[in-house]
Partner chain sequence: MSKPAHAPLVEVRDVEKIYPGGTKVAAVRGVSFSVARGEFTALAGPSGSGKSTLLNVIGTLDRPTKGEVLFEGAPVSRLGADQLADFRLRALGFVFQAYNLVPVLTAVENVEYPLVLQGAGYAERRREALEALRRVGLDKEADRLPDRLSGGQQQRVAVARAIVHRPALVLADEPTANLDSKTGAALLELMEELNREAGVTFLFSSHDPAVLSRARRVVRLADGALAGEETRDA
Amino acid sequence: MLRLAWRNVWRNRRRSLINAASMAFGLAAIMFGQSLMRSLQSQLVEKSTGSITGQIQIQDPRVEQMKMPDRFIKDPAPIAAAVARDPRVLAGAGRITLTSLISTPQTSVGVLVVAVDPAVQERITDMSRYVSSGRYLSGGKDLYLGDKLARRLDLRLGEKAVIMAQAADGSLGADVFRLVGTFHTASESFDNSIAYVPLPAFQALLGRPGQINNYVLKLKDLDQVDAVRDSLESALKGRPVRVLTWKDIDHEILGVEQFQDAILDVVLVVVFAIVALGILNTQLMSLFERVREFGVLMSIGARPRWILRLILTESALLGAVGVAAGTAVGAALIWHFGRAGLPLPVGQAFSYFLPFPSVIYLRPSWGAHAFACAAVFAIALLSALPPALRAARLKPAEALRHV
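Can you give just this one chain, in the form predicted in complex with the partner chain?
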């Protein structure tokens, strides 16, 4: 049966090849699309969590704007202790993120000050990698600015600027910081409006020694954010804190993901429809040409079910060939663009908000690919079903008359 079906598949070589090729091409395109979308999404998440948001943040529960936490945590020690006990955490550190005013003799600019523990923060977010002049923070009253912001302030390395922000007692706290380095991420919003300073100096400026307004974490595995959030939440139960994942804070990224997934689904359905129609058409054509042969088979005692199985087996084999070829082509495409990278204008669009690469390196996402393979195969089988049923319902005498 299998041998017969296999030979029948290659009976009209050109037609079967076209059919298998269309399946393979469709599948490869789907795999490429899946990989592109997923790679883009994971880049987006990586860049967003890796540059500013972090993967998990712990904030005061009364904070309304999670990106701008305006409530302070007076005693972060229990948080640090709970975090230190979790082996899934790679690094964690308290931060203050606060809108402030930065002034030079020339001008004053509103900025987002991010006050960090320089050494630990380096392991959580990657801002130290974007140094464009001077160096990253080390301590004291170092100031690390986006290059555009520095230009706007007309501030050069070694020069001083005053940072002013509302202190704990309601007064205006101010202190002098010295520019030790600038960064360039190519992202407008980063390069033009973020200032990094060491945490202790900023705490002193605010009159809030030891306090923070968010505690950021990086995990060993990004996929564990929900699990870690849950266990930290129960570890910190009863304390006035709230554990958030990047999904809570950067929900617009989730929106982008959902949008992309929806597009992908539509493309998937369209490709499936094309593949299905192609198979249906070729199957109908090839069965029509073989009606007499089915009549002969029936006359020598083949049951209708045998004919049905024969045709479905042929489709399954053809589907397997198409899926195998498609997987090979798709994997090759992904592998190629995983090494060479794919220049993507979308990257530039994202980079307004985030340090985002304009070249994307594709990564396979096997779960989704396996689903696509199974779906293409199922389509191949399903679209052979109507013609197969028709063939099985043929009356032997009528089939034999057919030439």
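Since we've got the form predicted in complex with the partner chain here, give me the form predicted alone too.
Single chain only below; no partners, no other molecules.
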């Protein structure tokens, strides 16, 4: 039956090639769309966690606004010890994130001050890669801020600015910091409203030596984030802290991902419907051309079940050819744009909120691709079922008189 079905598939070579090509290009388009969406989501998570959020944060459980923790952890040493024992953690460090006021002789501007350990922070976030002038933090009372913010303050390299914030005793703490570098990320929020300073100097300004308001981690494998969260919760059980993943903090990113997934589902349904209608139309045309042939087969003893199996086998073979070709084309497109990148204006869309590149490097999503391949093959079989059932119900005498 396989040999007969294979010969039947290629008896009308043009029609079979058109049918296989429609499946192949439909599948390749699906794989490309899946890869594009998953790659966009992955880069969005990587940029958000790599710019400021971190992959895991440890905060005081009383904090309500998790992006802006307003409660301090007085003794971060147990946290550091628990993090150091976990081999899945690449780097971790305490920091302070606090709204403050920067003043120069010309003006004063409200900013978000992020006080970090410069040596460790370079392994957790990538802000040191955006230096546009000067250098990154090294220690002391260095100041590193966005280039747009520096222009607003009329502050130049080497000049000093005063940072003021509410101290632990309720008074207004203030200290002088020297601008050592500026950064440019192309993000309005970052370049215009964030300043980085060394952690010890800011702790002294606040009168909170050794205290932090969040402990930030970067993992060796982002997929392990939930497992590491559970392990740290167990290790820190009984202490006044809570462990949060980026999913708990960046609700907006999860919303964007859900919206993109919904769009992708709609596109998949439309493509599947087009492929199904194309196969059904081709099989019906083939049936009308082969009615007399089926009549001859039935008259020499072919049972209806055999006719049904033959048509489904032909459709399965054609589907296998289409899926194989589509997988090859789709994989080639993903490989090419994974190396060369795909320029898209997504950087402008996200630029207000965070630094984001305008080039997407595609990555395969083999689980989703396997589902798409199986779905296209199943559609090829199901679309052939109505013509196959109709052929199986033909009466030999009437079929032989068909012209």
